[in-house]
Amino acid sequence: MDSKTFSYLYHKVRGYSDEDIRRESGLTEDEYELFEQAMSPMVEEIHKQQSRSEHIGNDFVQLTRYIYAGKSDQECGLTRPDAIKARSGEIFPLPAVGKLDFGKMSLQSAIGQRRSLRKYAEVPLSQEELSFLLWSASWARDFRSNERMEITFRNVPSAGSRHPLETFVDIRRVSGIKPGLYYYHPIKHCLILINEDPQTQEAILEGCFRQEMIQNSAVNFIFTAVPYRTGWRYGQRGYRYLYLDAGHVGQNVHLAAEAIGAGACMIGAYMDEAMNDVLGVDGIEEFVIYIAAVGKKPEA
């Protein structure tokens, strides 16, 4: 979904006037009229919906309580989900994590002086920093997998150690590495190339509403969520778990930015239509979560 589709849908739906949703959407009156035709369907089946998202929040938290749980598939026996999903492509190690100097940088000093920075400079990160910054959000420091379960162990926590998210990382700014769309893998502790073209870019640009942090930064790292990963042994409570896990990850790369002189602003205001779209992931069974913008903080 591009920007004047959304931009249609959402002004549509909301009552706005013929001449307030060519505006606010940039629409020839051609494309209005097409856009009337073609979206009808559309249209009539958000309205059909609109009065359950009134309450969805409420409906979510207590109808996700474990008194209205039945068994999950783990009980049940099914075959347990991979904790990682196969990608293939052009493969970009990273470096070993551990020769970075963070000087007199404490835990403490990281937690404190965190904020969420929307502007950079045009410093380049090293791949030595980028490489940090996924061992602290992402990297798997250990991989079970038998018949009966499969599972990762990180540097962030996670319920029943489920690890449901997976990383994308959109690099502008990186020192040795083109720019471009990858997919980091945990366990190999590498990138893998999904694709260069920078359309790819301005997709994801235009997808995050063209906040300027994301336009600006040395990297964009896209979380993915894969809700049967946890859903598998909690069922539907397990959607929780979703965003809980986000926030642990969300904080790692704040503090680990930090750690290397770098800014992180969390980013949860998408389209979740083109985010998902951008990824190749179908908004169902693997959908876009949460997204962090970093770069190098610029000079006082």
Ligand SMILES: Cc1cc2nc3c(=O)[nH]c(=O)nc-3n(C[C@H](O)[C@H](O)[C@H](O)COP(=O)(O)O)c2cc1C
Given for the second form:
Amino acid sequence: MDSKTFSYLYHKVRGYSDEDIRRESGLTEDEYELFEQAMSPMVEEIHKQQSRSEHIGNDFVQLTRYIYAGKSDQECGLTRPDAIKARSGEIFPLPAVGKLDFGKMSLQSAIGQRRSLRKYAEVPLSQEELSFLLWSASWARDFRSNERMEITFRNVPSAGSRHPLETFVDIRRVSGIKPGLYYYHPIKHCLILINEDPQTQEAILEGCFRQEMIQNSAVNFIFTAVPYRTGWRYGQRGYRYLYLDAGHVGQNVHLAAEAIGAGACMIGAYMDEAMNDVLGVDGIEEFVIYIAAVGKKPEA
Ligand SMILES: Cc1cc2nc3c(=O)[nH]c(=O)nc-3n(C[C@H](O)[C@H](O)[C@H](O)COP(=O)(O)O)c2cc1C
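Please supply the coordinates for the form predicted in complex with the ligand, as a counterpart to the form predicted on its own shown previously.
Following is the full complex, with the preceding chain placed first.
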């Protein structure tokens, strides 16, 4: 979904006047007329869902209590999901994890000075620094696979070590790596190129409501969740854990950024439809859950 469509729907279902919708969405009168005709089934559908959405938070918390949990798919003996999604493309190895050495800053300082940073220096990140950020957030230090279970262990905790998050990297300024959208392979510790189309980067900016840090950062990490990886074991309660897991990943990005003289800003304000489209995920079996912009600190 593009931002005009999103904006039209968003303002329409909130009851804005025709004129305000046109202005907010940047639509010409002709475009507006077309939208009015073409979008009316969608507007109707959103209105129908709105009454459900008004209670979904409370329902979610109440209905994912253990007391309601049926047997999980794992308990029922259903086939285990894979720990990693297979993706293919040109491979870019990252500097080896064993050689990373960014231990100069104390943990106390990293925690104490962490702030959300939205403006960055123009200097690029080095490949070592990118490697360190990914090691902190997503790297799998161990991988075990058999017929009954496939599991990774990482530098962040995860409920049942299910690690349902996948990591995409929107590279804008990293020495020796061409800008583009990549997938990070947590076992092979490498990047896999998805595409280097500048329009993808523009779509990511647009999908994040043009928040400035997306454009100025050296890299943006886009984390998706694959809910069945956790749901196989925990059923609907697993959805709670996706968001808890994402929080740990976000904090590790923040602290690792501090350790390399960089800063991060976590992003929860994005258009789900647009961001899922950019990555080519369906929004159900896999969806964007969290985004982090990272770049070097500007000179004081
Ligand atoms: C879940 C979450 C979502 C956030 N989304 C955004 C966002 O979309 N845009 C933004 O500028 N900051 C975002 N932030 C950053 C917060 O605004 C920031 O953490 C808060 O203002 C406190 O400032 P501090 O991080 O410097 O302590 C988000 C933070 C979290 C934890």
